[in-house]
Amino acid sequence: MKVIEINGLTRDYGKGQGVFELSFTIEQGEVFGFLGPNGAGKTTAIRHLMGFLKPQIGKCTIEGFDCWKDSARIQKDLGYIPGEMAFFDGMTGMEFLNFTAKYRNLKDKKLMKDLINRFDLNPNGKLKKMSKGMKQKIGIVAAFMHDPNVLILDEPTSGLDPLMQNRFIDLINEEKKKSKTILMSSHMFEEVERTCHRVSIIKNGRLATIDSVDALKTAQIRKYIITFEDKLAAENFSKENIDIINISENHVTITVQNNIKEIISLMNKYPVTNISAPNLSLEEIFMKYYGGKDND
């Protein structure tokens, strides 16, 4: 069942900024990665899903409800972490969480307390004096404490240290087993690789690709480490028309996309002693879509 749908979404801010003809769906129980650099259009799309912006063209729905017309109904149950945390600075963290619980008519606060403990959070200090990491933890607790079926998370681990990032990944994988539907915008590639069923990459406001993590890593692009008899052969090979990641002594690391026969033909011209194919990270795939002068 489709839970989140974006159909032909367009918001043009001018000068190539915004989102353009954006369309994708997220199924029930799916964790969906939404990737792109700052300014690519991720937050703009998310703000439409939250009902903060009205589409110029197109439509967004969550569980069949129109994200603009039915925003109050959607936000009542949704779990949301914004890209930029905004709090009532006069409150303590605990006061804010209790305020949020009251807004959601949350009677049982056991899950809230469990999340506070999981993330080693002391919520009693004033929000205005908290570090970015502490505020992020408050945001995580607020988003998850009412056990929502749908979550929209915009850079959810921003400001967290590696230990807390791992705890967050564990939390997402637990929610995944409960068939929660999650859209997660992230720059943390390990986070996406370890949690998401599918990944989309947005480029200049348009969808560049969408596929499963495994499919992106195996079908879109591959990495090879080629070992030559000597350093000179490696240097000469590196002058060929190929995509080089790294050259180290007699080892050359390259990426290959739909031209494996050409690479094999080139290698036949040189004294190759070994070839290995390490796993390609999602970050390397991402950079393939954004590499080049046009995207600097």
Second form
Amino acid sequence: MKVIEINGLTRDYGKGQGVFELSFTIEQGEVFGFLGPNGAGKTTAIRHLMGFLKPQIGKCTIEGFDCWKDSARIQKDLGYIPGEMAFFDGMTGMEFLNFTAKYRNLKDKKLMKDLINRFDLNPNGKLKKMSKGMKQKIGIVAAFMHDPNVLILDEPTSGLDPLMQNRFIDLINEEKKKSKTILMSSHMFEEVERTCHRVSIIKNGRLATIDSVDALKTAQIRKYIITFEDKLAAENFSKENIDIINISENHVTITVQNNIKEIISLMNKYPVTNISAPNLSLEEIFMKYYGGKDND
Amino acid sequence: MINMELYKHTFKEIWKMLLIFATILTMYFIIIIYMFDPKLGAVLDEFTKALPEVMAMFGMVVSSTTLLGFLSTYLYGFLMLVFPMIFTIIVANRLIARHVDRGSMTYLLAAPVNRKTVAFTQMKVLATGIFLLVLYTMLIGIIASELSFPAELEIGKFVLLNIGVLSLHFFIGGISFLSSCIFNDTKKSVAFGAGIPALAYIIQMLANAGEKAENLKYITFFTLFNANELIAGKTTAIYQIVILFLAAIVLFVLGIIVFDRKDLHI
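Having looked at the form predicted on its own, could you now put up the form predicted in complex with its partner chain?
So here's everything in the complex, that chain up top.
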């Protein structure tokens, strides 16, 4: 069953900003990764799903309801983590959660307490004084505490430390088992790799690609920075048959895809002093794999 | 149509401000009522004769020899216009525009509560606040008068005067609320929500002061609240406050519709 449906959605802000003819569907029980560089239109698409914006052209539905007209109905069964946490003045975390529960007419607070414990959250401080990570945890609890069937998560782990990121991934995987439908935007490869069934990338407001995470994994590209003893060695090395991204002084940046053995044997011939593997962002991997030229 | 939890929350937010304004007005009411003296009133009337423009600018024209005339002149010509107006403007801006500007509106709409309910609930808080402030000051006025000058105040007319001032402030609230619903950032919401009533008030002051500027009274809504004619029991003055009240409802409804239909970049 299709749970989230975006059909020909267009919102033109001018100057190439906005979303254009965006269409995709997410099935019941599917975890869908939503990726793209900043300003690509992810948040604009999410705002339409949340009923904050009215589509200029096209339509969005969730569980068969129109996102603009029936937004309040949809929200009964939806959990949302906004890209930016903005709470009310002067409340403590606990006051905010209690307010949200009552505002939603949620009576059973067991899940709220479980989530607070799961994320080692002390919700008794003033929201204003909380760190970004703490606020993010409050946002997570608020999004999951009414046990919604649909989740829309805009960079849900931003500000969380690695331990908490892991706990969040566990939470998503539990929800996945309960056949929840989840749309998650993210910048973290690991997070998406460990949770999502399918991943889409949106660029300049258009859908660049949708693929399964498995396809993405087999195509995984890594980036290495190799340091040589001198500039000459670096230059000679770069003449070999390899994918070079950049050469500066005695550092060479290369990309490797399934041919790591070759590279190792090549490196043996040169005076290599150091090798490091910086993290490639998910977008980089994606854009490399699908041959999209970075023209930002 | 109304979300009680939000109503309680917002009311708690404005409660302190309501208290502050109520305290300031209590102080003025007590001092000014205490100052009433039919003889002093006669002296002040002399003042009015000597400096009619200056006194008129602040709405002080009625004869001050009766307690009602005195209160109408010295409390309902300036203080009861300006203080509740400031209260209304600050509160109205907080109701919608501030939540949109800061992004906290996200949490109000990411819940099974539709926009009309959110806006209507917030509007109710404003209306309650204005009502309580006017009701409270009216009671203070009556109590202080009865304590200092028993049976001197014509209570019926005084209540009518307060209904008039209530309608006026509902109308100002309507302007500020509509502005809060239209604009997405606090600066613009305040610029219009405070700017229009303030400008209207200044025009009113000018219109009161000078013969040449008298025609200005036709372009400011403050003219519709005519304290003197109201306590004199003139029907046109009563129609005028009915107009203010109905116009206030129109503005509130308009605000709710605008907020319900607009795009929110939150």
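Numbering follows the first chain given and starts at 1. The term rigid core refers to the most C-alpha atoms you can superpose between the two forms while keeping them within 1.5 Å. These numbers come from a predicted model, not from an experiment.
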item	value
Core-superposed C-alpha of residue 60 shifting 2 Å or more between the two forms	no
Residue 251 C-alpha shift between the two forms of 2 Å or more, rigid core reference	yes
